[in-house]
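For reference, the chain that follows is the form predicted alone, supplied as structure tokens.
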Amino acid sequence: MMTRLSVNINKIATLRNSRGGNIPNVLEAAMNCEKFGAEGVTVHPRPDERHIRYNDVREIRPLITTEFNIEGYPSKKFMDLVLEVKPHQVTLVPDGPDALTSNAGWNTLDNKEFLTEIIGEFKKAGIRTSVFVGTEARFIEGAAKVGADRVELYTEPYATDYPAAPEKAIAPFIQAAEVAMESELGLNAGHDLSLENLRFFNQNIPGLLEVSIGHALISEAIYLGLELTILKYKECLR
């Protein structure tokens, strides 16, 4: 089977707030990411809502007919959000309020108890629960042990590297992928995947499911369009 591609369209509400009014349209976009041909598509709504609002979520799911999935920290706010929305995925990630980003994955040892109890509401609502990790083996270990349904590795080690050294990016990320496999975990990954680094990833990673993927894809789409851009990222997924 081809990696399914899921587009980020957070960069797209950054856009739209910082003129305030509804350009460009967020909700047209996640309908024409998927008109275009991407499998899914995913929000992260922060808690300053500086991009997705809380009410995009609610207003996209109904419109989404392949997968919607929604990523965040599992603060209350975003637990209530998930359970009324139910996304057919939710990736939680470690981020802070004040993060400007995702930069690291979870320590699912430290944060067994924490994970296990969120996990186990979102199964029970039939939400496909994803959880944002390292390479390290014990921690992907730890989020089977959570009752996680995939992992999604966090691949901007693998952006860094891959320049200058493909072959030394990757090893990781393969010994991770075959722990999450022997651990009997689907294999998601994102962060800083690009037309220039996916398609090398996506050949060498055993059993990738779904690339996330929003600030370069859309940032590709300022200048090819979000057609031709989205086509591109589904021939490195070939």
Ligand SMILES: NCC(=O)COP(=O)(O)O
Given for the second form:
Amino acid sequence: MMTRLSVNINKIATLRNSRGGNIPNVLEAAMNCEKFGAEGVTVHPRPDERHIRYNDVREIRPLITTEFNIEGYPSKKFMDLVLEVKPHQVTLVPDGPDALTSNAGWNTLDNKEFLTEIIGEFKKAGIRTSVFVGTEARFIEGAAKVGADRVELYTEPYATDYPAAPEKAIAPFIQAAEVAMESELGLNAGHDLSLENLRFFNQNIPGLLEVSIGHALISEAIYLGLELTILKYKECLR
Ligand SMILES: CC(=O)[C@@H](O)[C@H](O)COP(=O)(O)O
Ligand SMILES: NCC(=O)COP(=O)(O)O
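Switching from the form predicted alone: structure of the form predicted in complex with the named molecule?
Below, the chain from earlier opens the complete complex, with every other chain and molecule after it.
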């Protein structure tokens, strides 16, 4: 099965927010991602709404015909939004409110009770749950124990190490994928994946179901256009 590409459109919203007004239009961008072949749209609302806004999330939901993935820290406000909007998937990320961007996965052992309760709420609402984790086996196994359907591997360390030493960079992720499989968890991945490093990642990670990509993809679209950029990312996933 081919790995699905979910485009994170936070950066489109960040550009719009820099000026006020509605250029570029995030709703149009979400629809265009799907039109140009993305198999999903990801958003990551943050408490200060400096990227995608809560209301954007509400307005995008009815437009999505593929898969809608909402990522974020499960505060009360975030949970209420997700339960109202009912995306196909929610990805829980342990970011503090002032995080510049996501910079770590969950310690699923220390947060066992918290995550179990939250995942239970989303499960009751029929929303698939994914937990953002690093490559440590005990935290992936912990994600299964709190009831998650999937994990999303935090790929920033892979992206950083890939240019100098691809084999070394991928090794912990191959092991993590095996642990996820043994734990009967579906496998997603994201953060800093790009046209440079995506093909190698996908070729080497068994059972990869979905990647969510924003920063590099939207940046490349400035030069190539969104349609060609999405096509190029999808080629890396073949
Ligand atoms: C969880 C993850 O890696 C992404 O959601 C990333 O944090 C993008 O969010 P920003 O665009 O707000 O940095
Ligand atoms: N979950 C990762 C994501 O949505 C996008 O991360 P990035 O490509 O913006 O680093």
